[in-house]
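Single chain ahead, written as structure tokens, the form predicted on its own.
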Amino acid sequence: MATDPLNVANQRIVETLASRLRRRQVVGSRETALETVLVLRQVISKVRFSNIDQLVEIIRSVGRKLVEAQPKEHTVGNTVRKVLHHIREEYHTASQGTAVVSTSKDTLSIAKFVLQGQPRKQNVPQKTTLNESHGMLKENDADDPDAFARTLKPVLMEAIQDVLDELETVYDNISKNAKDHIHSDEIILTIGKSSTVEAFLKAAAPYRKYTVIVADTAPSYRGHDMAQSLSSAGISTVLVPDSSIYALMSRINKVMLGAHAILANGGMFAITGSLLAATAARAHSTPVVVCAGQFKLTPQWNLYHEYGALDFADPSSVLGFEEGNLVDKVDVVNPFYDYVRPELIDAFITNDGDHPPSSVYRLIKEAYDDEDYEL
């Protein structure tokens, strides 16, 4: 084996995505996650390895390069951790010769219910085990070094396709129960333009008549695009300035927010203005609901920034350089994301059901392996 398992083609693929991430040519959590999965799939399909440790280290090295290229896009690291989790699952399944999906012999006990929660029924067709279709796994085979990779790769491709399918259908899976969360004649407040919240609100429109108040989210003014999109879908929409949020909150039935990243303690990074809306909602006892895919679950903590994330936009949009006398005397900070504490959030609506902030740690435990928290 070469000292660098990544061949030239794989290095070029990884460096291309890393360069696009650095230049912000790939923007948005879902788009970033999709690009990361596609790159990992190409790397695994072309790379050579003779045991599982080599494969894991290769994926981790790719993940480190991509995370270093754009550390503010948390979904890059989350996607790498998810793929590593699936790789280990498929390897253990193949090594033990067990079925991929659990059988009906699993019994439900109070202890299992407390530890794992209510079991979810999945109508997944039973897969043949790798041992049955490709023979036994042989690691570090001196006679045929590529035998292990050749045997395991088809199963890994299926696992990665599952991750890709989950990302591609995340909006539909989150929105499928929208009519159960939104009721007729409700007034809902949202901030900025979140694709997840947009799909969720549009999914409920055929079943419910309600009004959405959209804050314009200065200085980016992404709320304008959101209001136009919802209005074109036939939803009663009102665009208001950010300064009106507290005054209107007494009339609001529900606040719906998107998330950039959901942290391990149940807090989240969200577009600027989300903290303002969540704080006003708490003062009026208005429920705050966050719509986000599980690929945004991040096994990290916000230890250093009480109100904002470490990502800043152009300060000139807040205070232009034409204000020369004032610019020289002040430091202008334009944070791109707010940090919203878990006590300000009532529920997360994900593609795997609804969860309170206190359950986020359990979801992270199920989605990622402990050794991958630090890539």
Given for the second form:
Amino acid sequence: MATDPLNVANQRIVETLASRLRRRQVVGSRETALETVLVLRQVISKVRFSNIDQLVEIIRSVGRKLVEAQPKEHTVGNTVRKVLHHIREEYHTASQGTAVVSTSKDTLSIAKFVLQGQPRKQNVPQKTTLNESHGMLKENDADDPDAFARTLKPVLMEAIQDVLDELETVYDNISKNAKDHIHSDEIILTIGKSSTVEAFLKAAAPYRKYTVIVADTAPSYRGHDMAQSLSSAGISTVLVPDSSIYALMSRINKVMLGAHAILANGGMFAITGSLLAATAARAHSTPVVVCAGQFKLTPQWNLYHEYGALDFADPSSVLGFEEGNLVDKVDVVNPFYDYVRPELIDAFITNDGDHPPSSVYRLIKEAYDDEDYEL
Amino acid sequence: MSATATITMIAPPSKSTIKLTPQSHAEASSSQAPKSQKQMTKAERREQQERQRAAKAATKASGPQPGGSSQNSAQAKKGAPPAASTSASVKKGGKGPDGKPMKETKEMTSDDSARGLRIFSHFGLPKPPGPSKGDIHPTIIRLGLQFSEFKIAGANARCIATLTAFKTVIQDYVTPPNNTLSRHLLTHLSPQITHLVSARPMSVTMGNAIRELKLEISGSDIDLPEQDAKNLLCQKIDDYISERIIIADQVIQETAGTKIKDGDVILTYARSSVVEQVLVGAWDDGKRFSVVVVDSRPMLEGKKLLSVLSAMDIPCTYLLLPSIGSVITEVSTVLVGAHSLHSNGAVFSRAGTALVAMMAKQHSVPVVVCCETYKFAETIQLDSFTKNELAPAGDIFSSFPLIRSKDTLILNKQPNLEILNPLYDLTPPSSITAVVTEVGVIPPSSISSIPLALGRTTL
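Moving on from the form predicted on its own, kindly provide the form predicted in complex with its partner chain as a structure.
Shown next: the complete complex, the earlier chain at its head.
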């Protein structure tokens, strides 16, 4: 076990991505997720391991490094957890033979009821049963240390390819039912530029005639790009400043937002301005719908800072140096993300179906393994 | 003042109000008046035709459209103004979403633009000052220009400017023979007022003030010699300004100042002249507090307030409206101004105030509106749509930051894309804690008690 699990090439790959994350050269939930999966795939293909724990530990250390580089990009950690989940699943299937340990007592207990509802067994210790060698997987084989890895790797590569495919088809899957969510002559409000919402709205455009109001989302003014993109797709768009969100809300039928990360309690981090839109919508009882891929599900909570992800952007986009001596005397605040409480959200439209914020905890339980919540 | 003097007073055109200046230049010099009239009415006619055609196209089949659109593209070749973009959008509609037959896209885009226009069409676009029907006094012309270019903005400022201009008009007025001042002056003033309204819709303050003025004029004594009557009217105007605006502001400043304590964090939105006075006054009184200035497009007026406050070394924080969620937890009071206050207690104020009040109420922060009594309107307003105003498109307030190049931003209409910049919005009475007026601090629903407090029967 003293062999250095991460050889030099792997370390370099991981370091490259970590420094890119740190320098914010890779930004955006989907981009970071894709890059992370690619790095993990390379790591797994090159790494040497002789039992499942070693592999898990390797992946975890890679994940820790990446998450430390940029803790605000939650999808990095999520992807690592997802890959770990798939690895364990593949491993369990591969070692299927003797490994199905069912707690076959017939007494009805709450524990059994809860456990049976689990999609797979999480708490059953597999290690002991598997050291009795069985057909397919040879662990800790002293003569052939790579046997285990060799048999498992192709399966793992497939699993990672699944994750990659899921990431690449996220927009298509989310937009599948777009036309069922939007009805004719509806007025939808959106803010900022979320590629998921954009894909969703464009998917419904050929089937429905509706209007989209885009708030320009100071100080990034991403709303302008969104409005440009939507109007060139033939959707009737209205660009308004953020100040008129409340004024127009009485005529808006639906608010559609994108998310940066979905938290375990059903809340989310989203671009600044989402809290305003969601609160105004709540005041008018307008439904708030969030379009997000499942890779944004984060098993974390927002405990300490009620108002945001504590990620700040460049203050000069709020008060620039052209203001002269004001720059010295005035404090400028430019937070990039808002935290939106689960009570303000009505539905999450994900690539795996629509869910209310109250079932997000279940989705997280199904997507990730308990022991991975702390990488 | 002579006509030549007027021409020199018209300021050089600001960079983005190009479409306003040629016409105003034209109308100022009377020799070119007939030509500009023709242009202006044509533009108005064209706009109306555009709207009618769009509405018709939305209901009828695509048959009459090609005729309508070609007529419009022919008209579009003459002159610049707003209607051109809609007809251009119909032309460009042919290039629309790929793979669709051209006729169909034309119908779709004009349908869409029709729908977009229909929803907010009653807002009306800011129009350049119309042709002068009758004699418009040069001060009024100048004032109209200043209004339409937003050089004078804010309910109080506009009202004072209007009344001051009317003083000049009254002094220059000569009663024609066989007429009395009290009757004829009113008809003399009407076209002036119409001119101002065409430059920018009248604010409630202006409306109330002008109503008082008309009351005074019709009540003026017939037997007074003309100059005395005019002096009396000017005196009344001065009294109105002084009593209901200037002194009222001072009383509000003292009353609201008592609500500010040392160590407070006061949040204010955009720039209200009254709130500025309150803050400056409280600081001068020795109270030590800090201010959070929240600002937003389209006007970005908060920066002016920021420079005033920081010149006095008041510790300030500046942020844009979407970021308000991050600071609201640390704010002790929210102070905002108002454009007008309605009898159901709703406050009509700069767009964005409703959002600020809503967030503050969510976090149990008191929202205090500083409003003089002359801003009260007897009407009831239920939403921000009925009496709003749109800011002109483009970047006339230089409200975009320099770090983002202007070609990536959308400043003008395009096919399928409308730009809407409402200037006002309505804050419902549920979000407001108290209104500070010169007669006291009242809850927003008690507006009906004000006339009694002022000792009169109506507002």
